[in-house]
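Coming up is one lone chain in structure tokens, specifically the form predicted on its own.
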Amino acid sequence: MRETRTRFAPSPTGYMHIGNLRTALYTYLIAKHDNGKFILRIEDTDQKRYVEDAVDVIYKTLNIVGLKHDEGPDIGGDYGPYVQSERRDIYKKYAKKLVELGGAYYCFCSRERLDSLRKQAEENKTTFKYDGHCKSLSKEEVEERLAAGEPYTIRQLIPETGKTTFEDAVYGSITVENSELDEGVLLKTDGLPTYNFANVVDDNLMGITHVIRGSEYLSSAPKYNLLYNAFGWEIPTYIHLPLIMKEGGRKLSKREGDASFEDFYEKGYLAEAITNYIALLGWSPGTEQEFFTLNELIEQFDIKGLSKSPAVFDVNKLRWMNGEYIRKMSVEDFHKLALPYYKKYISSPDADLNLLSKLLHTRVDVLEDIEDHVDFIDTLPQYDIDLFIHKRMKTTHDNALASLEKAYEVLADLEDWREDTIHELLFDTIKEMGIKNGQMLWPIRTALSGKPSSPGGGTDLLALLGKNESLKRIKIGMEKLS
């Protein structure tokens, strides 16, 4: 039996969106499912779509995910080179054979007549296939045409009559008429490969045992069996998976500002939520569990749990999924990963950094939420005294007044500034003067953070502002309250 052999082989267009991301992680778990090996092949041929530094953007994204593919163009392995456009000699001479063959052809023909051909179907409302001239011309012909230097393509050669069946491991079996199949090119001008050909030949050469990609390429399945026959070569398992939609019924698109993974990461969600959340759109256990590790991923998946149903990316979902990893953490690791954010957003040195990620912990979903609950610790927002009012509280601006004065007393008596020492100071003033805890706690919050919310009550917020800040934030309350 042979090794299972997977390849993930992304095209560095700039970013790795959800949908590559997802085609990843099924690659590598097929592959570590079986104890195999997860290749990683850049596909490149497409120059007009490179981008710079993607191909860092690709790796960055798969070592941030754990998805550690064990050949590649930056590790190597016994099947390189593994970026195609370094492959180019290996494309003309297969491209070549291919010809010999008899699944291939030499096409002269020019820009201009294969524009003319498309013009023509597109006034004639049908979809442009290539008519075959070349297809004709005599080996001595060929040859002529060659010596003189002629530019050409190499294209497939299609039998005109018959059909093609092709197995899916999740769509089944698919049967199409020949005579629908177009006469592709496989090798084009410049001298590199197309995306179809590229890939059988690699995928043969670099004996990948299963193909993983999105259902749109179903239809370009015949044309790769084939080749294959052509070639005499094994075909591989097939894998097509559906595509993943957002609400509406539309394709996730880049362009039309749906996020890419380094979006989501840049907002503060985790990786493992992220790739978790991935891993089912499109496949399920089998069982009512929602939350798995990357090893756990690897021991359950399996392709009979692929569905053929398009997926729908939920992002509040994904949101969900990502606080309860949040929430799931310890308070010392959530307060390392958010120490960058409050870095951001708080310069002031007296506030405990340590005492706001005990109160935020349970209250973030995504990282990037945390600016939203910090913006009062450097500056107190402009707020009006209505605020003070609250009515279950029972606070009004006369009770409201009386409370932050006798807080301002009895903090600014208190040397030692901690939590608990203020919290019993309040609690036994609070019990002095014969009120309501929130007649107290209510305006005291109220005046350090100027908002209608925050993270913590009244002596949480004393603590982390620390006493000049918080019996400063007091004084400007009951100014307002006079």
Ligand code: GLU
The other form holds:
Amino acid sequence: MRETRTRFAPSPTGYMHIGNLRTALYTYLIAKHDNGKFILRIEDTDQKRYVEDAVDVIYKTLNIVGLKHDEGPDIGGDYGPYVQSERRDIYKKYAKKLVELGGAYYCFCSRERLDSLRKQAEENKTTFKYDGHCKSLSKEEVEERLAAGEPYTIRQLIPETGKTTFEDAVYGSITVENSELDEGVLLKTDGLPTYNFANVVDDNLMGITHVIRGSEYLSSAPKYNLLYNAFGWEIPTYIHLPLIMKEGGRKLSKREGDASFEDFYEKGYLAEAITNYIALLGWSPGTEQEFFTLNELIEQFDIKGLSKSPAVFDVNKLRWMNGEYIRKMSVEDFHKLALPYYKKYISSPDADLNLLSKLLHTRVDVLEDIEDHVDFIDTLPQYDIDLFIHKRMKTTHDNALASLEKAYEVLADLEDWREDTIHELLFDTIKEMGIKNGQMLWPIRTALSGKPSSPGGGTDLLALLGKNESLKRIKIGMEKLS
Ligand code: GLU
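Form predicted on its own done; form predicted in complex with the ligand now:
To see the whole picture, the full complex is given below, headed by that same chain.
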């Protein structure tokens, strides 16, 4: 048995699409499940799309999610170079070889001629297909025109009759009429290959055993098989992955913020949660298990669990899963992740950030939620005194004022300002006053946060804001109520 070798072959577009990341993940899992090799190849032959730094985005993303490649442009390997633009000569050599083998031919058609064919197809409402104009050129004529330096492309030669069948591990056996296939360009006038040619040459030369990619390439697979056959090369196992859609069948969109890994990552989604969630977009373990570490995925991933129906990307489900990951981590680890957010939104030196992490650890699904939870810490928001009235807490303007006055009095004398000492003092006071807990705690919470909801109750907020700030805010509450 050949060693399993898979490749992730992104085109550097400047960001990592969630669909591409899923392809990378499955590609990695299939290799690692078999103790095989996961290869990174950069497909940059479409120079128009090349974006500076775009390759770095690819390295960075793979690194963050922990998909370590065994061979690639940055670490080398026995099958390099791993960047297509550095393999120019190889494609040219193989394109010429394919002409000799009868699987391709030179084409000298001008852009004008091709444009007019395209226009014609458009007018006739048919899909454009090259008309085979240059197929019948004699060998001598081809030689002559090449010697004269005429620009040329090399096109795939497709049998005019018959059918081509290919097998896909997910979609099964698919057969098409050869007459439906376009004799597309393999090598362009600038000497660079088209994707359709480069991927076949590279996959073969790099010993790729399993080709995993999006189902948008499914319709091209028969052409790839004809290429493999013309070269006499072994066809790899094809694994085409279903589309990822949003609820209602819409595509993920970078503009709407749900297509790019970096966008999610920057919002404070955890790499582990994203990986876990996308592993399940199109694959099922066949059990109820929903939470997987990368190692568990390697162990359990099986091509048989792949589905061909479009996967639905549900951002709320991802949010929930992310929250579960946060809740499962220790408060200390959460604190480390939350610190940059605190730095951004809190400047008050008295705020007890360790306590804040204890309060937020179970209240945050995504780290960017932190902003809304802490927006009252530096500055007390404007609030209406009706916020003091809470039916279930049985508060009125009068009893709220009485509670705040008493709280101010006892708290002003408290030296050792800690959550437990504050708690003890307030509960003693509540008892002494003969009131309900909420009648004391709700007014305090309101006076301190100025918001209908806050991370933690009255005693938490007192400890969080510190003595000075707390007393200042209680006083403001008292003034509003009197
Ligand atoms: N470069 C192609 C893309 O980014 C990869 C397709 C493939 O994996 O064969 O879509």
